[in-house]
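First, one chain by itself in structure tokens, the form predicted alone.
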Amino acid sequence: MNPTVHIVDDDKSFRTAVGRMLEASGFHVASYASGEELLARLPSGHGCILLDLQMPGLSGLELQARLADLAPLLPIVFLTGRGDIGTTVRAMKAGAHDFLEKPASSAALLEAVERALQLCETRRLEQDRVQAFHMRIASLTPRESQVFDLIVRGKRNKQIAYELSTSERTVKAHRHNVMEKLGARSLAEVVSMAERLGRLEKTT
């Protein structure tokens, strides 16, 4: 399915002109006059939002502080006919992928899209990347943990073996199971596994 461009804006025929422009360049398109109307149908996918900054309601500010829990991974592109630089500095600093003028040209406001939803699909596989490195933790029996944990913190095997109170042999056997579990070729691996998944800052 292609991507979905969700529109949120007040104006109707902005919605309409800008939906029309959009699904001629082969994007699905899905309006909400308000925040409150995108928050009831909460969107997820691939996709990204392109957001009006004044609003009766939710102003755009307000619903773009919502959606960084709700849907973290969909890019927000604000539009505005009224923005200022302390408003753009503030979107932009809570993770707005771009801020356009009203009215902005049918290119500008495309390289927009095409931009954020590049982003939206980075977010989507390092999500799957993560989660999947999650699944091969869990698969680690929790002496493998420890040990695991010991590895990403640069110990070498005689001082993990002095920390679990075991052999080094003990130790090397856990190591070969955690890579193989792991999936992981190098220690460099295992320790960019653990910086992904925020393990090495608990365990130093």
Second form
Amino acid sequence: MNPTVHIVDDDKSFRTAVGRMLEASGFHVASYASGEELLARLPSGHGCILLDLQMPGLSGLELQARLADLAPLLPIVFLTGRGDIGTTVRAMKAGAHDFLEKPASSAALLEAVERALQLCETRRLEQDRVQAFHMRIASLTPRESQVFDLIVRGKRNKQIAYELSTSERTVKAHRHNVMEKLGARSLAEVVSMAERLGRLEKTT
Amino acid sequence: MSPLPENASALICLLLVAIFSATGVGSAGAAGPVPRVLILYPYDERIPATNIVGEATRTRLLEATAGKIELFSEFLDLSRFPETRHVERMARYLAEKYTNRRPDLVIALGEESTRFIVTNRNAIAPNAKIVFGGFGSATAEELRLPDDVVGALTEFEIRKTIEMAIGLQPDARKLVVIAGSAEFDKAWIAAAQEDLAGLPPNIQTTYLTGLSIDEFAEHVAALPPDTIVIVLTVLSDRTGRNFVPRNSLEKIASAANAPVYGPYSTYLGHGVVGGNAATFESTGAAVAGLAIDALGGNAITDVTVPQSYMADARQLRRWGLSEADLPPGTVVSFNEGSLWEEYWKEIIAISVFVAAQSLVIVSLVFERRRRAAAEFQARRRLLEVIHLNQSATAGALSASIAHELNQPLGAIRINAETAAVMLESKEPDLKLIRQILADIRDDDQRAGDIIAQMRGLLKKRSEIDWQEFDLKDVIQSAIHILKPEAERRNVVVSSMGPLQGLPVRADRVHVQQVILNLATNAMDAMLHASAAERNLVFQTTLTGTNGKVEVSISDTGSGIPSDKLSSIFDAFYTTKPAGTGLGLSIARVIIEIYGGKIWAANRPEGGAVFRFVLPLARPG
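Please could you give me the other form, the form predicted in complex with its partner chain, since above is the form predicted alone?
Below: every chain and molecule of the assembly, starting with the one above.
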């Protein structure tokens, strides 16, 4: 599916111009006159958001806060007619991917869009991987799950056996199964998986 | 009809003879033909020097011949028309004009006239004798005059004038010699340079030429007071402006910061302290003397007109120079001392009376002027303050306006770049490109409008620009200016009221300023209101039967403390940390200038409302 650039700007003329330019460059474009309109037709799929900072109604920063939960995969490129440092810093801290000042050249806009789309792609791949991990971890039995948590915290087989009141041999068998089911080839891989899923924080 | 008596007819005969001889028409009296004398003036009728010489000559000639002489005057106007074509035209014209009345004698005043008549002698006055006057022997030699051309030589010895100046200002170390850009002026400078070669070495001499009359004045105004300034002539200046030398001198002398001297008797009484010159009257007399001798058939030779020192008593007093330091025999004019000495009691009595009377008149006039000036000043200051406030308002809104301006500029840029890319493709979508161009034009218009509004905000004027305009338009334009700022602050702006025209007569920029001021105040007042309740409402209402329009601007802020409602329009009252306290007082002044009224109130539902009324330009 083609990536979509979502333009949110209350200035119709600007919206049209940017949309036209991006379409001419081969992008799929959707445009919205306000933050509310974007929320009503919440985008999905591959893409990014070009967001005007000053708009009546939902401001750019407010919309950014909402989108962090609703569409976390879509990187946001802010556009502003007034570059003020405070706002820029806040937007960047809240995860804005880029920040362009109007009047921006189409080259600058294209570059920002392309970078944002790349980021979107990376985020999607990452998400896919995380999802795959989730599914694999879900296939562990409760006992194997316990062993997994202890492995990633760096416990040795002996310690695990002691903690689970079982024999070292049994632990070894569980450990083998865990590695098998998760498709991991090394301990390091298992730890990084756990880390990505937030499993480490949960258990410490 | 009875025949006239003998004696009556004889009387008429006598009378006719008398008339004929008096007018000189066809008179063939015993005295022989009346001599014809043509006087040539080099310049036009404005130049006093040649006029005085000419007048003195005429008077002398008429006296000496008891009026039995025919005098003609021609002004050659050579300082304004120095070009050869004019000279030739003039010669042809005079040759034609005097065909039937060839002059017996030509008097040429000044160098130019002399050169003219010597060159064109055969055409204009072939058999005439020529007498000249008004220049010195050096010039006469240069002109290589024929032997039969003689005149009254006037030696302008600039050195004598300078010696007089040094006598009066022994401490002077600086000498400035001024002359204009005309040929005559330049010749003067050259002559002066030669004449001044042997000046004491402790006096530093500057020759000032090739400037405009204003530059001359500016220069002499900056001189130290112990300088000696010599003005030769300024017949024309660097810019080509022509002057009567006396007038250019006057201008320079009145600006000068140091005493001014000059080598002409006509300069006296026009700002010079004095100088050494042959007076023009004596030149005229000498020329006339030569002419009379020549007409009488006597042999004549060049004569030299006597020179004298002249000084102006008023100028001596002005510069604190002592009459005692003047060269002996100096003729001092404008000395009022003698009158005073003789009639001092009477003068005092009359003066006291006149002074008392004048004092009353002057004080009345002065009082009136003072008041008018004060009013003028006050109004000017007020307009300045209003402008300052205008600029402050514009400054406060400039960020918003810049933002507003960046929208169309951003769109224009992207559109133009897109169109350029599209034109590169093999089959450009011309329809789309056309649409892009239309959009660019619209955005350009939009940007232009924004700039025009901004300019209106900053317009500086020292006068009120009265005009009739629709108040509704001004409100709309103010809302447009405020919109981006309002959006930034989450303020909802709305307007209510009649849609028909509300014509008022005032300065549009001033009224817009009041509206912007009240509206920005209102937005400031809502800074701490909850974001959902920030409403700025403009309302216009036609009031009363006498044709007034009321404008109200209300907010949903915290309102005005009730004890401050009466003082809020006073100058320097402010609740804002960075406020000047002038905005509202200026708003009141503006509204009152245009015959209106302004007041403030709190709304029962919270927030403040500012109202003003203005009379309608066309009531009903």
